[in-house]
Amino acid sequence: MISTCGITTLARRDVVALPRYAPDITPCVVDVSDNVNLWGAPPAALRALTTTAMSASRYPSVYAAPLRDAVLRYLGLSDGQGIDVVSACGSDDVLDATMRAFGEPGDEIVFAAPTFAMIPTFARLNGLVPVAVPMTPDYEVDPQQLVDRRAKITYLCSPNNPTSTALSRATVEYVVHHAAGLVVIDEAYAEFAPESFVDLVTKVERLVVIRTFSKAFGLAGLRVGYGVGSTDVVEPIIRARGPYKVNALAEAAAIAALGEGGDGIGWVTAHAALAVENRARLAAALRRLGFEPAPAAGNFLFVPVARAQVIAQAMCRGGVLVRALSGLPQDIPALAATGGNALRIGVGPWDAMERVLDAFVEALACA
């Protein structure tokens, strides 16, 4: 029998060595602090949740076909272009699989930082070397510089998390069309932007599309997300992730939010339009009181402050909790500015914003 006295040496020094995802859970009245839906969720997803928890006791389908069928009609694409569709636990699970199905030991990701903070831990534990390059000035991405780096894979994130900036379709294409190796855009935040990419993947096979259904579509908890790129790209990937990875409920309530009328789809289009005007006039307040958020895209701000973890905690005795980010690069001159410290701030109905901005105010006045 081995012993157990010494059993962290037994375990991939990489992996020991990888910090744990900790952000602060602190319990406010008002959460805006990780960008899901503040509206809820689709009724029809609910009313999904319901009638499927009596087959609790029955495996999913293997690799979640109906969604898989579903997905496409939403996206106007067909398995008759060469496209697929892979989906998994959350969006976190297709890029972790996409990383496992196409770099070997030793590769290289490259991405421009900051961008989402998972993707060098992903990068490490699939045994990739993560290589960032800086953002320009006004948040933006140098093709040129991702291009030139050669690597197997080259990370996209439009709308960005946490900057909340869209890419252009000039940086994408010409990324898309130049990059040596597998490009994955991640438009974890694609319903609040004003266009997406995907029609790229009928025109370039080496390209992959990453969505979820925890931010606009309001199933946070539920963890699905979804892949969609051409047959020979995607099979690659669902070999990565195994079967089994959308459990039952979480397909019907996806499903089901997809599914044309009010209470599905609809609903979701309605509620991220509402998250995109009230983004606007957060901003606005927000600049009124000083403060310079960067262009929006997404269903958040970001907003660079100094003293960014004062003000958060702050706030959060105040009842609302946002996200503080500190350490990030300070290429970009509204970062230097603030030491590389910013706020993120999630984007719901407009009174609970009226109790972000009153936190906010009454924050710096103690800051």
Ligand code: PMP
Second form
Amino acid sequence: MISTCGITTLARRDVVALPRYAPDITPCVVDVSDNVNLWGAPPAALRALTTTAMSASRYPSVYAAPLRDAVLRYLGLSDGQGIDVVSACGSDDVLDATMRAFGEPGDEIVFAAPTFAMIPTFARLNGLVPVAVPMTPDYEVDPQQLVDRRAKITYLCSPNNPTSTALSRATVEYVVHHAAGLVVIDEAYAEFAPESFVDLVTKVERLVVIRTFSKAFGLAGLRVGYGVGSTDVVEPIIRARGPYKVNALAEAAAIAALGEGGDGIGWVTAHAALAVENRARLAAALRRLGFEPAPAAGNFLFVPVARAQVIAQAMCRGGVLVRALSGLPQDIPALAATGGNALRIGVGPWDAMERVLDAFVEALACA
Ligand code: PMP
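Next up, the form predicted in complex with this ligand in place of the form predicted on its own?
Then the entire complex follows, led off by the chain already shown.
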């Protein structure tokens, strides 16, 4: 047997100190815990997987140029505007590469909490210092507090995970015009939101907007995300990312999902619209039960609930997996009232939402 005596002392301390990402993945009949597309994936993307399978023995395109062109078309942008796209293995990978490209060890990345749980992790992995500022009592972000920090990177998330709340245009514009360093806007849930801020990339150089094929596009298992911004911002991220990060099947499926027609982008927009509709129905049903979900703009609801872990465990026994959150910052009165506890519930087909509601009511009665 190889002796591993003391080997961990050779690994980077920041890395050894980080836990693995360990969400609750208990198998349940209805899994609404990770905000994916609960209707599935666009048929055109699934067909592209089979037709591309034979190319598995070859390397994919080095920096996914065909996907870049398809993304620019989808966003109504062109490289003639000095804009470029970086794609990678999920938007996680784009976020990680962005921090690596712009953050020197010891630089700060500032964000309003609570936000996407991987941000402090990627920050520490890249030697950056994560700095959280509180949200305002009504789930808003104070732009002045963010820019006053003069951090190397300012991270905005709209709609925000886990609260599902959207930022106002005034807040976003204030931050992009006054931040000292790079501004990242994470728009993983843009397709469900009333507005996107991607238009700002043609006006502001210090900005990258990051999106994903994991949510509205239904391709979470293929791991494709992208960032769009000025060429000067995107180029270092491409270099930090490295070659061959989007595999050939994933690239073909993502391009097909962006393709015109009812089984490509038509499928995506139709199902995003259904999610928005069902989000309002589910929120109304929860309000009738006496709960107050945060004003939602993503394909999920954030519901402050006391003893969220206990309720979620009881729901799981009833066949429904939701994400229980605890230890949330209590600057928001609705969260102070639940001791920093909340449930995050993904929105999908209405029959699944009925199962969620039934399991929730049952859990409240017996947990
Ligand atoms: N950003 C946000 C806000 C998210 O919620 C997620 C996934 N939960 C991601 C980025 C990462 O998504 P992916 O890596 O699947 O593209």
